[in-house]
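First, one chain by itself in structure tokens, the form predicted alone.
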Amino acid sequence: MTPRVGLYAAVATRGFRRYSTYRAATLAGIFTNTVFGVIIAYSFIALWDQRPSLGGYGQAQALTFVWVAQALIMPVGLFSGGIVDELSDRVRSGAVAIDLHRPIPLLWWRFAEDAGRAAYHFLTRGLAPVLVGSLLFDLAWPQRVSTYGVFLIAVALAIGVGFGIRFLLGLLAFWVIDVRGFVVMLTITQVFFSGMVLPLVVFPDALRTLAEALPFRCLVQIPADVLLHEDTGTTVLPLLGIQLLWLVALLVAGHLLTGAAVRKVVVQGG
């Protein structure tokens, strides 16, 4: 392992640890994921209910769905907070300046670091409410074990399209004093066209169209599709290369801002 490669795995690390140390909100988020969960089901199956085969799925994959969804709230950050919250408070704090300090860019340190933190958030918030999911609803498991394989690469690049889109968030703090409202106006956008709240295929096609061109869906819709893909028929290359080539844009994207964001001095305060 390279100095360098090591370095990376170390601020990884730190990031899986730190977050493994508050496990009462680890419980409490694996209660609430796991009750909305349960509420979100519920509907579905009055929905496909009256509506069965809706979007290409059948309950058992709308259900899946659900689960899937829960699954990804935290790793891929579709509440915002983490990276944003830091990154900005530290840029009004002056603390970024030990950050572009740092052996590695400020970009690569907090991937790092976010990667760890989804780690840790997939293995407890994300697998625990799918468990009991799975032993309160029949859901519909992939029969070869490549599709989990080809679903954990999904997953992971959704976890990377996720960090592009809040750094990038993150680096409006150069800019502007407070990145709240921002914060807001992105969280009901991945929310809404993530899939979170209704997969996308059962959109309206003109809304469905505009879902497909952002990169939202690349957090929960694609690895969805990836999970159920030998039900529906979908192919799964395309999809991977749709997260892979809009994780690219946002990196090259936050790479640039962050060159754009150091060179700009601002003075906040009295």
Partner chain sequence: MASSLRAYGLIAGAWVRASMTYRASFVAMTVGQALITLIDFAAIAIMFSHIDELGGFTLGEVALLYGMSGFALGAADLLMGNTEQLGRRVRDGSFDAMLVRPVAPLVQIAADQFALRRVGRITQAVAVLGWGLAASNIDWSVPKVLVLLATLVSGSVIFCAVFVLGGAFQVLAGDATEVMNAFTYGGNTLTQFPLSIYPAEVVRSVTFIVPLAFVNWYPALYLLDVEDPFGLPSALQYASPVAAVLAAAAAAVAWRAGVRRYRSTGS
The other form holds:
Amino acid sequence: MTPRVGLYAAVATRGFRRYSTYRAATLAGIFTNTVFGVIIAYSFIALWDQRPSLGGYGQAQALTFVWVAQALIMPVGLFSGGIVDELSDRVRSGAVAIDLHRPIPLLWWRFAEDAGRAAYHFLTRGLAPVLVGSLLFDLAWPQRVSTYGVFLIAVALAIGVGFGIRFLLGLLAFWVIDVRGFVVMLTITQVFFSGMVLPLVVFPDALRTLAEALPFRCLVQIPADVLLHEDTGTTVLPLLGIQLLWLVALLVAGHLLTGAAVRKVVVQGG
Amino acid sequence: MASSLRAYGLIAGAWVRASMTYRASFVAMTVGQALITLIDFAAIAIMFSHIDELGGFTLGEVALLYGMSGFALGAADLLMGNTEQLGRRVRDGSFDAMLVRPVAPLVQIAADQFALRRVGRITQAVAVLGWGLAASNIDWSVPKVLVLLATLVSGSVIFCAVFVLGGAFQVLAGDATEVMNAFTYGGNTLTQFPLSIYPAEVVRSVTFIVPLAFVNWYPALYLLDVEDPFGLPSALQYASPVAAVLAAAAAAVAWRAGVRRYRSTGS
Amino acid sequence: MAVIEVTDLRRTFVVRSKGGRLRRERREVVAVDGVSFGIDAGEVVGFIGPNGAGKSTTIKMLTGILVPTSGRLHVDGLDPSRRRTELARRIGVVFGHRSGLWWDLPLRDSFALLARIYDVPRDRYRTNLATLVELLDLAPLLDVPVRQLSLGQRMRGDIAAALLHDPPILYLDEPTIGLDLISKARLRDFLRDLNAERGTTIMLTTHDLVDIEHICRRVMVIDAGRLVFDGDLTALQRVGGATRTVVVDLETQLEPVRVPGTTVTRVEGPRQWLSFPAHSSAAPIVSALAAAYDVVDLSIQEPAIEDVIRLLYAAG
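Could you present the same protein in the form predicted in complex with its partner chain, rather than the form predicted alone shown above?
Time for the whole complex; same chain goes first.
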């Protein structure tokens, strides 16, 4: 088991390094996330000015939500891209046959790599805009240190769920010639139901019920709520449980689908 | 000029024909483009389920602002969006191939990979705009119709200018596609809301520095007979065409400077 | 009549490098340093030199992409950097390591589009396309998107694209780079015929002396931004004292073989290396070897450009 852990750590480090070479792109991305954060923050101020406790959030909490959401866009891969494109390109070119016959499973290899990438994006494009946001606006920071610890766990789970969704989407290329249409559709659903555009707590009841049945709230809404509730017990544990459940379900599905893909490659030659 | 337009049409046409070979995918992408922009409007509509006015404007009036901005960005993205590729083309050397052809490089880069699917965004914006116009109680007159039409054209020109400026900027700054996104898509998001929700400094900078307020805000004040909440001169409300001409001129100068710099520094 | 005239052409670049903690050093690098030459209509000129010698910079100035720092430059009577668009109609350019074709479009669409961009009359386009498709064997590739073509196929496509508008001048920057032997040979034959039949003036940069040997009557060598040689290939090899090498595998291990006009430079078991002046023919050596010894296998190594240039300097 030990050498395996070392191997995945190495793969994750490689994922981290690979993205850290694009320094100009990272700075440009931080700028863009910050600009969007400012715009959305003002629209939330206008909304919460009129409805000061809308959805159970105060204005400071709503603003904190904005910046947490901006911080999570890249780590959880809210706009797809990355692994989806890479995986589907490799399937189309046939290069995936090499990946599938490696001694370590494609799923875990990719998961480790994406975790490395997500860590890099969280530390740069995640933290930097939040820092700017906290200088420009009054945010509601939790008082208890332990809240931050639980928040980090929720972020880690969100990254895992985000990976699971995109991995399944990339594998779709084995059965569908052009996955771009699916990618666009999924991205729309994911962005809308994650809470990124608007916290799910202000959604109308019907939409909110739907959102709660989908995995996408694990990406933004749940981590944000974990931070805002400032509770490490009864409120937060079920939220982490939901994330964990979705993560396991997605990884199992990814594992089964990879198996089906391998059989397809073996039987049909890709 | 005529030959540039012709060349644009030729290159764009070739791309449209090529995209039609995967018709199902083309349809999915076009619908997707329309839906992806609809998310923003859905969010605004949900906000209005809790309030009657945002920054002093009703949902119908915000739809009007949203539609004008969406149309302008959509048209500019369709016509000029590809100029954001200049940085990459300079890096991989393919910009050289454009410079040895008898057509202006701006035309070649703008028409390259012309994506008709971007019409999806425009269609969605027009639908929201139509609803917004119907729902906002406008006291119609001939000048108002003219201002509306002139704004749709001017707004598109302004966003085109932003795209071209961003392209030119990349010769200087290298990989800065994302910074451009802040001005194009960010500008679009900013102008989807009434500017009355922002601080005065923001409004001044999108009036006098990057003239995004002329894409929808000032003309909409005129269409709706609303007094400028920031007390700026009402002449600004007819000034969108002027802002468009100035923005286009600035973009042309920057583009030429960018190409000249590329040709004189070799990088 | 000279179609390309270059007088005292210079091009410098400013390079900025980090020097110390905050200070950035500006350094001027001379890429092309006072080059002069003339090329007549119908000439085929090889332009060679090591990496970074200034070949590409010169080609870029000749096409009008890059503005010279100083010097005079005329191509077909035009100043390239001032009248780039006008000149574009009279020249064909192929960059070996990057394609001028549209990546996602089928070859046929790229050709049709270029014909319209260059205003090639319909009839003229049809005959040109038919000729080029036949000569470059492109018929089976016309409906394939460019990104799916192999390097050799893509290069043939790029060359056809550069010739659709009948340019009297053709620049080729490393046209054979990365191609296999058969593709290289076909390309050379094509360029030779093009020059013979249409009188196209051709200027090509290359790393491969065999390209020069097969196509060019004239060679220009550039090194460190200066033109260090301008003449024919035989003269270049004589000046430099360059040698070619026959590598021969014998039936058994032997003492160094004796063949007139050669010297054995190396022996390794049954394999021996015989060098001879690059400008003399290899045929008599090969037949003398075969007549006197039991030869299993045999190959001829051409001198590398870098060696020729090094020798050129050594010869002064």
